[in-house]
Structure formats: C-alpha cells, structure tokens
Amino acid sequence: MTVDAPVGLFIDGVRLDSVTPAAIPVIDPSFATEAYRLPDSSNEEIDRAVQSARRVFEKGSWAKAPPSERRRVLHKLGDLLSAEASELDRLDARDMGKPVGLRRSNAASAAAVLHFYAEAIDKTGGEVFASDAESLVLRQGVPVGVVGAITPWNFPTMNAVRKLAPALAAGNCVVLKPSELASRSAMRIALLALEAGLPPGVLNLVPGSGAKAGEALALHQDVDMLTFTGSTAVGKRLMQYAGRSNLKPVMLECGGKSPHVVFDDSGDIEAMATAIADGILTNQGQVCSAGTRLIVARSIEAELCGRIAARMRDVVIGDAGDPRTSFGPLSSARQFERVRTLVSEASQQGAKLVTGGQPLSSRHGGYFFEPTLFRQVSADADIARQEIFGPVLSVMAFDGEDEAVHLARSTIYGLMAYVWSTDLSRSLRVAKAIRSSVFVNARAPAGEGAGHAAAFEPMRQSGFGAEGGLAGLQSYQRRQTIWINH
C-alpha cells in the first residue's frame, strides 16, 4: 500500500475493501474540495474484527509475549513512524487540516510516546499484601483483552497512538475506530505495526462513521473495554451502549472548556500574552484542553487583550499543508458553521468583539475563520459555556481571588486549567480550588517539563481514566488478586 492509497478495512493483518455500499465523502478543509470516500463498516464487518482480536487474545500471541519482545515491536513501530513522520503529518493536514509545520502533537511526537510505552513495559508491577503466616496475597496488572478504540480527527496520529501504545503495551488487542474526517494515517499506523512485528490480529481498524460503526463497536458483546476522545455528548451515549451490551468498562476524554485564570502580579506580560494566543491558536483552537476561558485580573485586562489581539493578527493563514502557514482551516463545514453561528451569537449576548469574528472562505477556498477575541464575555453567555473547538477566545474580569474561582469552576467541564501567578501560596489555593489538571505558569512554559511521563485525568464531564504516562498504561489493564493458601 502506497501512502496515499485509499482507507479499507484492517483485519488479522490484511487490508481489505470493504463490502458495504456506503461511502463517506471526506474532504480536504483547505480546499473544500473532495479527496476521497471512506467506507462505513457494515456490523459485519466490526464483528468480524473483534473476532479476529478474540482469536488472537486467547491465543496469546500478544497478550502473553514476554515484556523484550513487546518492546521491541513497539520501539521498531516508533521508528518506522518516525521515519514516515513528514507524510503523516502531509496525510493529516489533507484530511482535517493541521498544518504541517505545527510541531505539537505531531507524528514526530507520537513516536516519541511509542518509545516510551516500550520503555514503560517492564516498569509497572503488582503489590504484595500483608497476610497471615498461611497464605499469600498478591495482585498483578492483567491486559482487558479485546479494546475498542475510538479516536477523534483534531491530532489524527497522536490520538491513535496515544490509545494505541499504552493499550498494546499492557498486553491487549485493539480495534481502532478513527474519525471519519480524517482515517488515513491510522490506517498507514495499522500496516507499519504489521511491518514492526505485531501479530496479525492484535490490531484491527474499521473505518466508518460514529453513527453507524461507533455504536456497533460500543455495543458489542465481545468488547472488554472502550476507549474514547471526543465530545461530551458521544461521551455519554457510549456509556449508556456499554451498560446495553456488556457492562465493559469505558475510559473518556471528553469536551473542555479550560480556564487562564490571570492574577495581576504574573510578571512578563508579554511572555503570557504570547503564551495564551499561541494556546488559542494551535490547529485553529481546535485542542480539547485549549485554554478558551481568559478570566484576568481587570487592572490589566485591557493591555493584556491588547497584546492577544496583536499576536491573534500576526498569522499566516493558508493551506494546511504548506511549511509556511500557521494557522489553517477548520475540519469541517459542519465546525466552520458552528464556530461561525457562536461567534455571530455572542455580539448579540453583549459580548465586545475585539478582533476577529469572520469566515476567511471567500478569500482562501476552504473552511478559514479568523482568531477571534471577545471581552466582556457574561459567564453564561454560550462562547463562555460551550465548547467551541475553534479560535475564539472569551474574556472575563474579576476583583478578587474567590470570583476568579467562581469563574473558572462556572462549566460543567474539568479537563485543564491555567492559573498565572509569581504567588506560588495564591496559584496552589487557586489550583486545590479548580481542581482539574492545572498547569502554574508563573513564566510562559520553556521546556519539555515530564513530557510523557505526566498522566492527566478529567472530572466533571470531561470524562475519567488516567491518559498519558505509567498511569496511562494501568488504565488498560485489569487489577487481578491472586489469594494462595499454603
């Protein structure tokens, strides 16, 4: 297969074209124009891939493989993929429209994470309890068995091996579900995994819409777990297919709505400025844990706007897959509308508009719309409230430490927060009081900090389970007591 050959299905190592009628036109946001149709698994179809991740599961092929030969295939898949970085980055800037010059969450970043859930194999283990003199208690980490993975089309690549790699490190086999917007470099992922040593069958990848393959990969009886980054609202629908089928346990990374909570003694207000636009206009907003709330000191909410609004200008708009543009197009014309019709919403809900606020389209040909600023954002105005997944961000002043709080807990969401502060007492009250993930930037991030090694874990509903890091390979594996009388 050829890079840019056309999506099928991927099962017990085999890429194959799909029997179903139904096809999904996927087009290329930077151009709106068609690249290619993507077919939409029959029930079929899903049933005969978990099979084949059965079969192979209690084979144990995989499963049962000592922890050398794991990371070995795994260390192999991160070199192929870093070898191939620049033409998955080139797939996922056609399908949905990261540019490829962005290096966050790129292809190059998740080898990287491939590297380190090898590494990481060997480096968890179980516990031994306290017992009587006649027995002993222990309890290992077993893999789930058979994962379905649902992975959403802001960071095609990473978002597949961030499931992928912390799952098949802990021993399971995966049937991965991508984005109908943007499927071909999981698909490229599934063959170089099959190149790199993993047994056919480990994994196995039905394309398709959530609609169609989405439910019936969360409803099956044979699915010992769900995985899922995306939306809220299909967050809790999965839930509910998992307590229909088989009571399988599901782990959720869903919607955000992240707060820059900004006290007035952060030092470089420049540094922060840069900072926060930057935050706002990586893939076009289009980040689950971007910060989109600013809730800023007011006795420098008017220059830090400023400065924003400056940065939020100098971009350079254009085709996803040119090395010079920043800033590209939406995924879709389904989240340009949506992006298009909040924006348009919250002039008329009393927010200020500072710059930005229009589609690009007529200009550039696909999906554009500028990065946008409002201040005097009402706390429950829609932009405040709701995920926009898009460059627009809300600004909000307070008076005091308790109503920069209220704000920034005034969501139904818990996934990431951003208190900037030089008090290290006030940002560690304000972060104990957020209670989600908190970033404290008293300086504008520099380094790579933990890298993978750092686990996030959303509340609220943004979800639950631990992603990233050792805890993130605990997350799909099953805690198993073991009670031997002697």
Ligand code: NAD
Given for the second form:
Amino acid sequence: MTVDAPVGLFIDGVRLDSVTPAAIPVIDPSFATEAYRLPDSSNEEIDRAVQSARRVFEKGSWAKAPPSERRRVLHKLGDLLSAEASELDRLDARDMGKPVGLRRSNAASAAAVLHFYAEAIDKTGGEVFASDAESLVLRQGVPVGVVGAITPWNFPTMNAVRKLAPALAAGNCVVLKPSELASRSAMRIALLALEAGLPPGVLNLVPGSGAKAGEALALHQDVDMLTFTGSTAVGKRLMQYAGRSNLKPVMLECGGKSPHVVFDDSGDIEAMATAIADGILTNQGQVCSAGTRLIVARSIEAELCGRIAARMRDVVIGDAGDPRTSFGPLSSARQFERVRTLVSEASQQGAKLVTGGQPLSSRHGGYFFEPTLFRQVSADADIARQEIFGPVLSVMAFDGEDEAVHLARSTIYGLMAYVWSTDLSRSLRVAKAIRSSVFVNARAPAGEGAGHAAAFEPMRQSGFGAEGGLAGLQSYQRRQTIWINH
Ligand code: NAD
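Can you swap the form predicted alone for the form predicted in complex with nicotinamide-adenine-dinucleotide (NAD)?
The next block holds the full complex; its first chain is the one shown before.
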C-alpha cells in the first residue's frame, strides 16, 4: 500500500474499509482544499476493535511475551519510523499544517521515544515491603489490559507515539482513535507496527470523529483504561463517560495557558527574546505547553516586547510542506476562526496591539494568521485566560515578585511555566509557588537536559497522570500486591 492510501480501520492486523461512508472532509490547511475523506467508525466497528484487543490481551501473545521480545519489536518499530520519518512529517504537514522543517516533536523524535520505551521495558520493577519472618509481601506492575487512546492533531505522529510506546511497553493492547483532522500518520504507524512484529490485534486503529467514534470508545464497557490528550472540555467529558460505563481509569493531558515570568535580572535579553518568540511561533502556537502569557518586570517590558515583535515579523510564512517554511497555517477553519475572534475582541478589552493581528488567508490561500503580540493585557481579558492555541502572546507588566506570582497563578491550568532570573533563590521561590512543571532559564527542547527520562504530570485543569520517563510507563500499569506466607 502507498503512504497516501486512504485511512481505514485497522483491526486484528488487517486494514479494512469502514462500512460507513468516508464522509468527514480532511482539509489541507495550507491551501484550504479537501485532501481526502475519512470514515467515522460505527459502534459495531469500535466494538470489533476492542474485542480484537481483548482477545489478544487475554491470550497473552504480547502481555506475556518475554521482555526481550517486546523490546526487540519496539526497537524495530522505532527503526521503521526513523526510516519513514520524512514521509510521516509530510503527511502531518498536509493534514494539519505542521511545517516539515520543524524538528520539535517530529517523526524522528517520535522514533526516539519508541527506542526509549523499548529500553525501559526491562528497567522498571516493583518493590518488596517490610514484613515478618514468615511473609514476603511484594508489589509488581501489571498491564492494565485494553487501553483506549484518543489523540489530538497538533503533532499527530508524536501524539500517537507518546501514548502507544509506553502503553505497549507495559504489555497492554491498544485501540487508538487519532484526531479526525490528521489520521494518516497513525494509519501508517499501525501498518509499520505489524511489519515490526507486533502481534495482530495488539494495536487497532479506529478513525473518526470525537462525537461518534471517540465517544463510543470512551463509553465501551470492555476498555480498561482511557488515555487522552486534547482539550480540557473534552477531558471532562471522558471522565463522565468513565463514570457512566465501567469506572475505567482516565489519564488526561489537557490544555494550558503557560506563563513566562521574566525578572529584570534575567541576563541575556536577546537570548530570552529568541526563546520566548520561538515558543509561541513553533507550530503556529499550537503547542499545549507554549508560553502564551508573558509576565515581565515593567522596567524591561518595552525592550523585551520590541525584540520579540521583531522576531515575529521575521518568520517565513508558507506551505507547511515546503522545507523553507518556518511558520505554516493554523490547522483548520475552526481554529482560524477561534484565533480571529479572540484577537479581534482583545482590542475591545483594552489590550494594545504591537504586531500582527490579521488573517493572511487572502495572500496565502490557506488558514494563515499573523504572529500577534498584545501589550497591556488585563488579567481578566479573554486572551489572558482562554487557551487560544494560536500564535498570540499576551503581555502583562508587574512591579514586584508577589504580583508576578499572582499573575502567573491566575489561570485554571497547570501544565508548564517558565521563570527567567539569574537570582536562583528567587527563581526557585517562584517555581515552588506555581502549580505546574517549571523550566528555569530554559525552554524545551533547548539543550540535552534529561531527554526522554523526564516525566511531566499536569496539574489543575491541565489533567493528571505522568507522561514521559519510567513514570510514564508505570501510568499504563496497575499495582498488584502479592502477599505470601511461607
Ligand atoms: P480536542 O479535545 O477537540 O480533541 C482531542 C481528541 O478528542 C480528538 O481525537 C477528538 O476527536 C476527540 N474527541 C472530541 N470530542 C470527543 C468526545 N465527545 N468523546 C471522545 N473523544 C472526543 O482537542 P484538539 O483540538 O484535537 O487538540 C488541541 C487541544 O489538545 C488543546 O487543548 C491542547 O492544549 C491539547 N493538547 C494537550 C497536550 C498535553 O500534553 N497536555 C498536548 C497536545 C495538545
């Protein structure tokens, strides 16, 4: 099959056409033209996929396979992904507009995640508890069973692999429903997994909409766990579905409104401007952990804004499939309208536009929108509170540390925060006051750092459950205690 072949179901290791007509139009956002149509998996098809996963899970051909065998298959899948990385990036660019030249969270880095979890399989263990002379009490991690995975569109290949790699490494079977906006790379990954030696039925794919296929998967009585990345609104629904069905545990990686807190002793203002601009420009601001609120000491606010605005005007706008493009389109007409509406309302709510603010669709054809910077944004304004998921940076000036912390905490989200100061005591004080993961004088993926070993767990309405690192594998296990009297 060619990479561009239409997306279908993938059940029991076989690619199938859905009984439902391919009715969901998938629009290439660089040109606003229809690329293909996607089927919306029916309840019966979801059920078939879940049953396939259940059968294979109970048979144990993956869950009970020796760790060395699971390790070999996941490494092989990582190799196959690496070999097809540029094709997968191309599919994602066509489906949702992530520029092929963007290295962050691209298919090559998704392959690295697979290699990390292949190695993690035989490097996690349980624990032995203190007990009396006649007992041995131990705890081991066991696979959860059938995992339903529901993913968004912003980094389609990586979104899928961030779920699949740890879930499979832990010995589970998975039914994956990728975003209806971008399913082609997931289809390809399912086929590559089979080629890598993953037993048929361990990974099944059900394409379709959230309202139909997603809901049916989330409500299924025989799905043992849901893992979700997406908006907070849909995350809340998944918890309701779990309560209405079989009390399946839910792991949620949801939205964010991450602050940069910049003090006047931050050192290299040029490097900082580059990092902050890069954060909001990457993937057109459609990054869950993007720093979208700039909370900055009043004395350096004007200068920092000027430098960031200059970088915003310096982007190379164009077709996401062109390697020269640094700034592509927004993913969809819906996303485009959302950004346009919030930006046009911002001025009415008192914010001062510094650069951008305009759609570029008439010049470029697709769903393009200018990188946009607002100063003097009130903490109550919609652009300061709502996740825009677009290239819009909202700037608020502060006069003291307490005010900075108060502004940083003025959000329902708790995904990520960035603190910039050369005073380490102050940085740590502020970091500890913020309820999210925090980068100090750093921005992922600048520098080697902890690489894949670092785990991140969202807080507040950004969700819960660790993703990444060994803790990320344990998220897909249950703790089983075995008590032996001997
Ligand atoms: P979304 O919530 O609209 O959709 C995510 C997935 O949920 C899609 O597959 C969709 O089809 C499905 N879905 C929608 N309604 C559903 C329902 N009723 N039942 C079951 N499934 C349903 O999010 P999106 O627009 O695809 O992605 C953008 C969002 O994802 C942003 O909020 C962003 O912050 C978040 N995100 C978070 C992270 C993270 O790690 N925290 C990473 C990437 C994206």
